[in-house]
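Just the one chain here, the form predicted alone, laid out as structure tokens.
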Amino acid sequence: MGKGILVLGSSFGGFNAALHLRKLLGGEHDVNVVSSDPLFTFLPSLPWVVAGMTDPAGVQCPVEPRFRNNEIHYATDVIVRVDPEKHEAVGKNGVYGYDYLVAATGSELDFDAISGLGPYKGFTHAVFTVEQAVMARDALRALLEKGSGTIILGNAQGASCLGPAYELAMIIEAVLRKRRIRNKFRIVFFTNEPHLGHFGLGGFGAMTGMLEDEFADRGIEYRVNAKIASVTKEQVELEGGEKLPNDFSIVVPAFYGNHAYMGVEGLANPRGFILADDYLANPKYPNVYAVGVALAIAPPAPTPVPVGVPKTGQMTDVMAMKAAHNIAADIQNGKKTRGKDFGVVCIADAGDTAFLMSANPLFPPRNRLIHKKGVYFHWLKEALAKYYMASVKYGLPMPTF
């Protein structure tokens, strides 16, 4: 009798897990995807949307046609509760049973943790959806038309997706320089990290010095070990008393995993991230796998201000492949592979140049560490974004790392 595999989420982790499961399992078993968003969004391109460098329509496409072409069943729904005892995921529109579950739901943004944070009920912008990026783009345009002001980019206490704030600081600086109005604007970057380039991973060796030099050359002020006290329409106040004018700000909040996983003993930690063993399977419920942001990964060491561990798109793609392999191995009595044995490859764009960072394994000490700067990495990131979207739309081979 065939098995039913349910994938929750259709971004990097869910999309790739579903395709790999179908490839590995053939047509004997059902692969079903339930996602709250029917559109795939290439999230790494959103800082370019904010800067007006990319058309928002070019970073999204519907997922259902690609799934349908691969005989993967798809439904749009919001999952509100997972019951691993009953092997069910409960959505607003239905109940979805499973033999195996892949949790790839991404994150929930914890704007409520800080007074005044967020674009909907607060006074800061965000960059995790196309809607948020367009709101930030329009606000930035209005400030540039005004002719002067303070631009704030930052990572709040507990934040884990730290790269976008770095990228935005440098990309916006490059835009201002290109327009010959750089001298009219103050750019301030703050982060919860103990030093630049920590990235929740203990650092990338010489990247700290490279970023310090880059920020100095670009005239970008920075604060480390920073915590936000509060945000108002007029100012962003950091703990310690510093008050920055809030003419325009984008702040990365801390994440939840997903509230649907909370309250189930042994399934998730208190913030809703799925607990998993070295094979990406939950120890108590071994038919539940987690990939990407949904996976709980402990920081390598404590920091003065809480810093989470990032899960980049590339890392998530690798996890999705490994989770699919291990589910197929469970079903077919094959050999499983260690899901947490992976490194990271990242291109941090700076508008007119970019930084390539690669580390293996993820945490130090490492067997390999690469950090380079060059305009060709900017071009590479542009090419990768276009190819990845073409892969999602037209079925081209997905990039592998």
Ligand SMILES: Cc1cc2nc3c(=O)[nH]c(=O)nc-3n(C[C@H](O)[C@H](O)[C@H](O)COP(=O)(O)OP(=O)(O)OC[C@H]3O[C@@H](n4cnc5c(N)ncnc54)[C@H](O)[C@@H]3O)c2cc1C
The other form holds:
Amino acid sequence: MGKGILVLGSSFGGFNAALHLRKLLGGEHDVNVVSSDPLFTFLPSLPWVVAGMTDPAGVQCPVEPRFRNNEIHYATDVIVRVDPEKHEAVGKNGVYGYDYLVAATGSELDFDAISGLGPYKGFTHAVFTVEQAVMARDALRALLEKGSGTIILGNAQGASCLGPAYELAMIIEAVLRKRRIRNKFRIVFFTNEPHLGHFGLGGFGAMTGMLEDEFADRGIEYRVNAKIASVTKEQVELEGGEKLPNDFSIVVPAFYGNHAYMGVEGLANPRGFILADDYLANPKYPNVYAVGVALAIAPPAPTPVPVGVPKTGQMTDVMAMKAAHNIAADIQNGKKTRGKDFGVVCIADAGDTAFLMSANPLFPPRNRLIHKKGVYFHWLKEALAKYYMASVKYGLPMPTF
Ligand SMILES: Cc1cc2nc3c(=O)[nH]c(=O)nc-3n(C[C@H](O)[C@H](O)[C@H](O)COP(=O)(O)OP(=O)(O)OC[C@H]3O[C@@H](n4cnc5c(N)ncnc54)[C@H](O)[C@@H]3O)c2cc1C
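So that was the form predicted alone. Now I'd like the form predicted in complex with the ligand, please.
Full assembly next; the chain just shown is listed first.
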């Protein structure tokens, strides 16, 4: 009898998992996707949206046509609870049964942890949706028109998605320099990491020195081991008493996994990230797989201020492929592949140049470590962004590293 596989989420993790499952399983089994957002957003392009370098319309497209062409059933719904005993995901509009579940719901943003944080109830901008990026872009434009001020980019305590604040600091700096107004603005970067280039991975070789030099050359001030005390309309106050003028700020918050998994004994950790073994399957509920940001990964070592482990889009794509392979292996009695054996490949953009970083395994000591700087990596990132969107829309082979 055919099995039903339910994929929650349709971003990097869910989109790729569903397509791989369809390819590996043929037409015999059902692949269903339920996601809260009918649009795929290429999140790595959002810093360019903030800087006015990319049209927001070009970083999104609907997922349903591509799923339909691949005989994948799609529904837009917000899952509020998963009951792994009953093999059910409960949404606002319906209940979805499954034989196998792929949790690819990413994260929820914990703005409430810090007074005044966030773009809706607080006074900092964010860059996790097109709407947020456009709000930040408009606020930045208004500040530039005003002619002078302080621009703050930061990673809050507990944050794990650390790259975008680095990118934003350097991209915005490059924009100001190009417009010959760099001297009118102070740029301050702060991070929960113990040093620049820690990235929640325990460091990335010589990247620490490279970033210190880069920030010195660009006149970007930075603070490490930073913890925000509070944010108001007027200022961002760090623990220790430093007060920074809040003319414009983008701060990356800590993440939750998803409230739908919280409190289900054995399924998720207390912050709602799914627990999984080396094969990406939950130890208590082995028919539940987790990929991408939804997966719990413990930090390699404690840090003075909490820093989470980043899960990049590239890592998420690899996990999606491996989870799909392992579900197919479960169903077809095949051999499973170790899902957590992955490294990271990332291009951190800096506006007029970029850094290519690659490490395997994720945490030191490593078998491979590459970090290089060059304008060609900026061009490569632009080309990859266009190609990835075309893959999602038209079914070109997805780039996999
Ligand atoms: C600004 C920015 C820049 C980045 N730059 C890079 C980069 O340069 N390179 C790189 O590799 N990575 C980058 N990343 C990271 C990358 O975007 C993430 O790793 C990737 O999006 C993770 O994919 P995911 O599928 O796990 O989760 P997400 O992308 O967060 O997607 C979650 C999905 O689940 C759905 N969902 C959420 N909750 C529910 C619910 N309750 N019910 C149903 N559906 C739900 C959402 O609608 C969405 O479809 C960047 C991220 C950001 C924010």
